[in-house]
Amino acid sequence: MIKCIIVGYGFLGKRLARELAAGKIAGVKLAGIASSKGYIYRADGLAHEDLPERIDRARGFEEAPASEMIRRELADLLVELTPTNIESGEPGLSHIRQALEEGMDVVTANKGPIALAFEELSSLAEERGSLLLYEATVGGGIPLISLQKRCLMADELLSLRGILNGTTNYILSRMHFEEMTFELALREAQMLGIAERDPTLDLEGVDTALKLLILANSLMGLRKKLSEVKIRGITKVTSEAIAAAKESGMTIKLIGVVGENGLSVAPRLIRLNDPLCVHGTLNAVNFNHRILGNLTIIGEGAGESTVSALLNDIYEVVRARSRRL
C-alpha cells in the first residue's frame, strides 16, 4: 500500500483528497494533508469523513511545517499543490527536493518548481530512483506531456505552439463574439471565477510562459530559463484590433510558441478555421513532429480537469511501483 500525502489544501488539494480518501485508486492510502497552517497525519489513512474544510480545525492538527511530514518513514508519495511562486519556486521547490532526496515519488501541479528547476529536480529523481510527474502543470487534464513521452517518444518534436491560458482565452473570446471591451470582459471573468482577484500573471502572459518553458525543457530538452522567453500579454489588445481581425476572418489569441526563433508568448492573429483557434476557457496545443507532422490537441486547461491529470500521474506511480516488485 502506497502512503500518500498532499501538501497544499486549496481547491485542487481538497478535490484530490476526496478522491483518494474514497479509494479512487487501489493501492493508494491518503495518510496526510498539509496547508500553510500545519498538517494532519494518520498512518492508518484518512477517511472521507476525516477531511476537514479547514485543516487547523481538524482533530489531530499539528501546527508545524509540511516538511516535518515529508519524511521517508511517513510517506511514499508526495503530491505538491502549493501556489506557484515564479520568483523562487518556494515553498514547493523545497518540498519536492526534500521528498526526492528521501526517495519518495512526487506528483505535482505546481508550475514554479518545474519551470525554474526542471534539470535539477529531474536529475535528482533519476539519481534516487524516484518518479517526478508533472502532467497537471500544463493544460489541466489535457495529456500533453504523457502524449509525447509515452505515445510519440520515437518521433522528434520539432516545434509547438498553443493557447495555454483559459483566463486570457475567455477574455479574448468575449471581446470577439460579444464586442466587449477588455475591462468589461475581465470584470465578467472575475465575477465568474475564471480570473483571479489579481490576474496579473495571466494577463501579462507569464502563466503561459511558465507552461511553455515546462513543455520546451521536458519534451524538447532545450534547457531554457524564464528570462529567455519573450513575453507580451493581452492588456493592450483593443476592441478595435479585435474588430479589424474579425473583418478578415481572423481573431486575436494569446499564443505561446517554441520554434526556430526561441520561446515567445504574445497576442497573435489566427484564422478562425485554424484547429488551434478555440474559444472560451479551452486550451489547445499544436505539436509539429518530424514524421507525424502536425497534431493538435484540445481540452479544458484548468479546474476539475486538473484533478484528472493528478489522478493519472498517481496511477502511474502505482504501476511503476508494481513493476519494481
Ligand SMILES: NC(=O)c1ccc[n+]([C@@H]2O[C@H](COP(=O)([O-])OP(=O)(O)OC[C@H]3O[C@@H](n4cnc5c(N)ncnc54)[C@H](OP(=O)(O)O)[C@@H]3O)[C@@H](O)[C@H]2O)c1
The other form holds:
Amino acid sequence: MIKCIIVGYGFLGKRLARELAAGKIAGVKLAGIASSKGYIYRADGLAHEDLPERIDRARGFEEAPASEMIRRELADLLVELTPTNIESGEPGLSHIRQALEEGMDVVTANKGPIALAFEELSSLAEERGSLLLYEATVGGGIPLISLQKRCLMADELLSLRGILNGTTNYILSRMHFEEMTFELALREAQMLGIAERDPTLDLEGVDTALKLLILANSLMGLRKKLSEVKIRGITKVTSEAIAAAKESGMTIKLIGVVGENGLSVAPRLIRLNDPLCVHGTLNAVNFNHRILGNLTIIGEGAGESTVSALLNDIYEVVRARSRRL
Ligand SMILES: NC(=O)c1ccc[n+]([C@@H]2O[C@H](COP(=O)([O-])OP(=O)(O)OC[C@H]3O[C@@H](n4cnc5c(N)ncnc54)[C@H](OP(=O)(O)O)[C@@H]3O)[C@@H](O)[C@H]2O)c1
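If the structure you just shared is the form predicted alone, then what does the corresponding form predicted together with this ligand look like?
Now the complete complex, all chains and molecules, led by this one.
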C-alpha cells in the first residue's frame, strides 16, 4: 500500500483528499494532510469522515510545519499543492526537494517549483530513483505532458503554440462576442470567480509564461528561464482592436509560442477557424511534430478538472512502484 500525504489543503487538496479517502485509487492510502497551520497524520489512513473543513480544528491536529511529515518512514508519495510562488518557488520547492531527497515520489500542480527549478528537481528525482510528475501544472486536466511523453516520444516536437490561461481567454472572448470593454469583462470574470481578486499574473501573461516554460523545458529538452520568455499581457488590448480583427474573420488571443525565435507570450491575431482558437475558459495547445505534423488538444485548463490529472499521476506512481517490486 502506498502511503500518500497531501501538502496544501485548499481547492485542489480538499477535492483530491476526498477521492483518495474514498479509495478511488486502489493501492493508495491517504495518510496525511497539511495546510499552512499544521497537519494531521494517521499511518493507518484517513477515512472520508476524518477529512475536516479546517485542519486546525481536526482531531489529531499537529501545529507544526508540513516538512515534519515529509519523511520516507511516514509516507511514500507527496502531493504538493501549496500556492504558486513565482519569485522563489517556496514553500513548494523546499517540500518537493525534501521529498525527493528522502526517496519519495512527488506529484504536483504547483507551477512555481517546476517552472523555476525543473533541471535541479528532475535530476534529483533521477538520482534517487523517484518519480516527479507534474501534469496538473499545465492545462488543468488536459493530458499534455503524458500525451507527448507516452504517445509521441518517438516523434520530434518542433514547436508549440498554446492558449494556456482560462481567465484571459474568458475576458478576450467576452470582448469579442459581447463587445464588452476590457474593464467590464474583467469585472464580470471576477464576479464569477473566473479571475482572482488580484489577477495581475494572469493579465500580464506571467501565468502563461510559466506554463510555456514547463512545456518547453520538460517536453523539448530546453533549459530556459522565466527571464528569457518575452512576455506581453492583455491589459492594452482594446475593444477597437478586437472589432477590427473580427471584421476580417479573426480575433485576438493571448498565445504562448515555443519556436525558432524562442519563447514568447503576447496577444496575437488568430483566424476564428484555427483549431487553436477556443473560447471562454477553455485552453488549447497545438503541437507541431516532425512526422505527425499538427495536433491540437482542447479542454478545461483549471478548476475541478485538474483533479483528474492529479489522480492520473498518482495512478502512474502506483504502476511504476508495482514494476519496481
Ligand atoms: N485551483 C486550480 O484550478 C489550479 C489548477 C492548476 C494548478 N493549480 C495550482 O495548484 C496549487 C494549489 O491550488 P489551489 O487552488 O488548491 O490553492 P489554494 O486553494 O490557495 O490552497 C493552497 C493550500 O496551501 C496551503 N499552504 C500554504 N502555505 C503552506 C505551507 N507553508 N505549508 C503547508 N501548506 C501551505 C494553504 O493553507 P491555508 O489554508 O492554511 O492558507 C492551502 O491549504 C497552486 O500552486 C495552484 O497554482 C491550481
